[in-house]
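In the block that follows, a single chain appears as C-alpha cells, in the form predicted alone.
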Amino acid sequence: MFIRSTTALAALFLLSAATLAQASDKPSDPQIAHIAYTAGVLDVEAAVQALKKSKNKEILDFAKDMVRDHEAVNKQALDLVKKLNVTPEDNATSKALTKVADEERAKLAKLDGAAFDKAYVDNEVAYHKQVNGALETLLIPSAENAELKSLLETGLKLFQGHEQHAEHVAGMLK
C-alpha cells in the first residue's frame, strides 16, 4: 500500500512538471522558486512527524537532518526572492504536491513503531529521487536567473544526499 501511494506521490509529481512545462513550455522562474520551496516545505512537515512519532534512532537522526537541512535551504530560497523582488507563484505543481504530501501524512498518522519507520523512509527514497529528478530536468534547465539557478543546483547535491541517506536508512530497517 505505502509503495503504491509514494509511487503515486512520483508520477504526480512528474505529472505536474510536464502539464506546467507544456502548458508554457517550462515554469517561470516565480513558480520554480515556489515549487522548490513547497516541496522543501512539505519535507519538514513529514519529519516533524517522523520526530513526534518514531522511536528509531536512525529515522529520528534522519528527519533532524531534514528538518535543518530544508529550512537552511527555504531560508535562502526566501532571502534570494526577497533580493530579487520576486514573489512566488503558486501553480498546479505546487497544489499537487501538497495534495498528495497531506495524504501521505495522514496515512502515516494511523500507523506505529517499525512499521511507520519503514513508510516514511520509503516514502523519503522515492520522494527524494522524484525532486531531484525534477531538479536536473525540468526546475534547474528552466530557471533564467543565475542566482536561483545556483541555489537549486546547490540545493540538489544536498538533497541526492539526502536520497543515499535515505535509501542507507531504509537499508539499515530491513
Second form
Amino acid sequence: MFIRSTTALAALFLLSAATLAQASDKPSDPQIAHIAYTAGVLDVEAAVQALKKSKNKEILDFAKDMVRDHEAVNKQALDLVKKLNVTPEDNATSKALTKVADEERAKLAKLDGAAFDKAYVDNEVAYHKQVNGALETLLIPSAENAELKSLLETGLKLFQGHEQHAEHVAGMLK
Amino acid sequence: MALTIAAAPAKAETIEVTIEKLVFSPASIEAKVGDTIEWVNKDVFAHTATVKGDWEVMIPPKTSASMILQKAEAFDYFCRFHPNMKGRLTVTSP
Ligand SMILES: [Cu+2]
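Return the form predicted together with the partner chain of this protein as a structure block, the form predicted alone having already been given.
The complete assembly is shown below, putting the previous chain first.
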C-alpha cells in the first residue's frame, strides 16, 4: 500500500507538471502560493487525524510538531501574500494534491493501532519527499517574487527536516 | 608581566549562535569550559540543540536559550524537530 501510494503521488506530480507546462510554461506566483499553502494545510489535516487516532507517544509528538510548524509557516505565507497583494489562485496541482490527500486520509481512517501508526508515518515520509521534489524542481525555480522564493526555500528546509524526522519516527516503530 | 597575564584565568564568555531559516550560524563553535552558549532563535519555529543521549536545549520561536559548558568535549548536535539542522561545539579546558 505504501509503495502504491508513493507511486500515485509521484505520478501525480509528473502529471501536474505536464498539465501546468501545457497551460503556460510554469506556475504563476499566485498559483505557487496556493500550492505551497495547500501542501501545509493537508499535512496539518493528516496530523489532526493522527492526534485523534493514535495512542503512540512518538506519533503524537510528531503530529503535534507538524501542526505547529505548518501552521507557523502558513501564517508567514498569508502575511506575505497580503503584503504583496497577491491572491492565491486555485489550480490543477492544488486540486490533485488535495484529492490524493483525501484518499489517503480515507484509507488511514480504516486502520487502527500499530497499523495506523505505521501507515501514517510512512505516508508522511512519502508526502514530504514528494512536496520537496515539487518545491525543488517546479515551485522555487518558477517563483518570480524574491520574497516568495525565499519563503519557499525556508519551506523546503522545513519539509526536508520533517522528512528526516518522519524517517526517524518510522525507524523507532520497528 | 606577560607571564602574569597568561597565568590569569580566562574570563568566561558568552558565545552567540543565531538560528535563522533553519540554519545554526556559526555552524561550528570553539569554546572553553565555563563559557555560555546562547542560541538566538529568529525563526517562527521551535528548535532544539540536542546531543543524542546526553543533553537537549529547547529554543522556542523568537526567543533564546542558553547553556553553560561543563566539560571539555567535542559535540555534534542537531535539532530534534528538524534533524537536517546540524552544529558542532568544541569545548576545551580554560
Ligand atoms: Cu529545528
